[in-house]
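The form predicted alone is given below as one chain in structure tokens.
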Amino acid sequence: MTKLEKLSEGSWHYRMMGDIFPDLLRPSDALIDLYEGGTPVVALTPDLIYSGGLAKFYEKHPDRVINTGLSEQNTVSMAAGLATTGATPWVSGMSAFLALLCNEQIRMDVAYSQQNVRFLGHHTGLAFGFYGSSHHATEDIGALRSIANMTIISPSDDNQQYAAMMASKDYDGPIYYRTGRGRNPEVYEEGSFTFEIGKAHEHMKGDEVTIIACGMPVHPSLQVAKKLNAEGHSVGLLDMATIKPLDVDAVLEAASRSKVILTIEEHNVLGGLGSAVAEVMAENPGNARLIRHGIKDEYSLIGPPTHLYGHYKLDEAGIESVVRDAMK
């Protein structure tokens, strides 16, 4: 297997056959540790063992992986049935299909009866680039957030993803993990923190603007916050990896201190992280002004992911311009 370190700026290929990216090993690392630690893990995938990050787990425990073929809805229903037997099923699939195509099965087969099914929705947001709008997952948070009993987590890098998966060990009810394409830059050092479901991670406090971000935008937001603070500004950053249940206390604390709350997400501004924060601020009015940044309720363009991040101002340069505008 070939290890690729970085995606070319001009490349839109999501992966080459036989390539393994470092981040795509981390879901398997967590599944191995959970299973060997006593959790009855069963991984299910609609023919995406390698691109979904299950390869290492499959190579070590092939009898714990079920390849269901291209039948996502049946895969979710099968997982719900397995959960009733005491197993802990992990369903790995493309987020656009897992969250939207399987929404009915997640709602009625899994969430309604609070089955302990875990979902790994990979290639979220614009990660699929040239594969098109049908493969872009910019509505998955909104589609799942309104389903009762669902927990939604959007890790910002592979180390946080590993920690978040390990945090599921004794957690009751279904969880949807919103993960990238295995190429997110590192935000957290391996083993440097523990992940608590429902708690934000505060990188820094700020009086002018507090950025609340999740997933891929956390890394560029962190770089922007550091740069602006070095210039004498006061910019805070909350990594709101758990979108549901939201860390309400962290939002209210930031809103009580900052002039502006700026949410940044690789998702439609409707129904996602920004909407969740808006609901909290509307019910607890304070002095902060809220600005939501993400996909402006449109079907995203098709192109290389790096170009799309630039177009939608989700890369470092774009986020810097959005923060500077927010401070005016």
The other form holds:
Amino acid sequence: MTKLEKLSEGSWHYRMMGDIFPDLLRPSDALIDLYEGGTPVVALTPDLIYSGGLAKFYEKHPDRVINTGLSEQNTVSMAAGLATTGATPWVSGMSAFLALLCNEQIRMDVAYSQQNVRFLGHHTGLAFGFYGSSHHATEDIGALRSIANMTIISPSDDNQQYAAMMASKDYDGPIYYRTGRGRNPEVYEEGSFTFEIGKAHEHMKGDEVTIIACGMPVHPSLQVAKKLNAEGHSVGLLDMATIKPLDVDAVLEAASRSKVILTIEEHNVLGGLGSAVAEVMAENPGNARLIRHGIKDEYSLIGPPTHLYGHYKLDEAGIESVVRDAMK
Amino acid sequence: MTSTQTGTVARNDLRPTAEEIDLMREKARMVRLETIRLIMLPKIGHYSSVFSCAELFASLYYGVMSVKEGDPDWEDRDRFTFGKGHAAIGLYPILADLGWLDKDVLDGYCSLGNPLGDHPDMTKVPGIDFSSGSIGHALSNALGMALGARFQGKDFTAFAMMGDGEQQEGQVWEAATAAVAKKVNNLIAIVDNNKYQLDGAVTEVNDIGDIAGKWRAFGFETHEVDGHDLEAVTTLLRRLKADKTRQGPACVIAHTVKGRGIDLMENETGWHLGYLTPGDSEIAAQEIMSKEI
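Having seen the form predicted alone, could you give me the form predicted in complex with its partner chain?
All chains and molecules follow, beginning with the one already shown.
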């Protein structure tokens, strides 16, 4: 009997996470396809091969993964140096630390130096739940959005993440992918859509409210929009997966059509998607009123992610109440 | 007339010849004189930080590194990253001398829209292998390049020159740990140990203690050398570069004098940043011309 077999049912082992949660964070699929498709991918990670979802890529191409240990800033600067030699580095790390601890390295060595480094900031927003507010990434969009040359993409499910990663193949410039923990319900059927960096995905048009969301809140927003439309309301939904460069045309079209634009994000309302949309609307005044929904400039509570989504009205019930308020 | 090298040094005796030393000495003199001349335009610059590493620049670019005149993007070139980027003004004349920069560009140093700033920008300046300005990144950048050589099947060497004050940055030691752990033998760290930083002596601002001992403890093959002794520096760097049996990175602590070459600047704190009037610049230039360092 192995040591693992001695464990009672319900216990689990860190390295077995890939088996226990088969759909947990799947960037490996895209990395494998990119690498086997001819992109010279090198994945770098500060001690997060397993929790960052790189295990499958690592098992298949161990020589293409550099585990840099607990040296996040060094990892980003290394990746930038590596990029100058022709490799395409993908740095995977926890969003809270990748975007904030390494913000200066991202600015200096990657964006300013114009290196094609890709970032996978995982467990973004409140995904780390009970790990503590230190691990919640509710500032990453704001921290990166003011860095010139940075592209910021917040996929709403794994299929969109895969497509968004594949879209990087011939993309020039650094990209930050803001990814969840791999348990988001599917918004998109695999292979049923195209992903273009910088283009919003319009799920439906609405005259009363247009929800503009990104990341995890897109799925519950879609359910809410469907429900309210079935009741006779007119609610639109844009999945604004690319936060930078923002799809300005889509925002302006929605602002000219709807009475209310409602942004929903798993991020501080300051600096994130809501701010980006507000900037566009302020410079192009239309008739729509803007409401920004997200974390209200505070440090998030600790708790299981689902409880936190409920508390911050980012789950289906919460978003429904926010949309109904917006329509009053 | 410049000397370039390709590939591993073939001679068994890696000591530079008398002619090579003369050439490097002349280039170090060029670095100092051009630094004085170029600073006249913006009326501010880092003279003394350049003067401490003028011989290191000359040794690297004219005696150690594999580079090609006229071709700053040659794939097999050795790489150079620069932690103390504020001394880039001393590097630009070398890039121009190697035919990588137009003289006109050099003469417009720090003027509006000119690519040459106080700190080097790789996207604007041919021959700058990596941008710098934020202190403490250079060894990480060079480590990435050294690993890139592995992925590319190349055998170039990445040199990272840091200041001694720079050793106070935590990222330096993250990179040091990683370089040893990844057994990177084509990475050579150089510390320009001139003992001063902006606010004063390194020992007074935030003493970093035994630098060589620290690098040794981290696992680097570490050597100390007089950073102004062209023969010693060049021989050592050539040997470290040629040694393919080493199982990891190397570090050279180059003991230097901040402001070396001009009496009024040597070991004077106020010259980390400063400006010499045209008259004083003339006196300084004459001192450089008359001295043999």
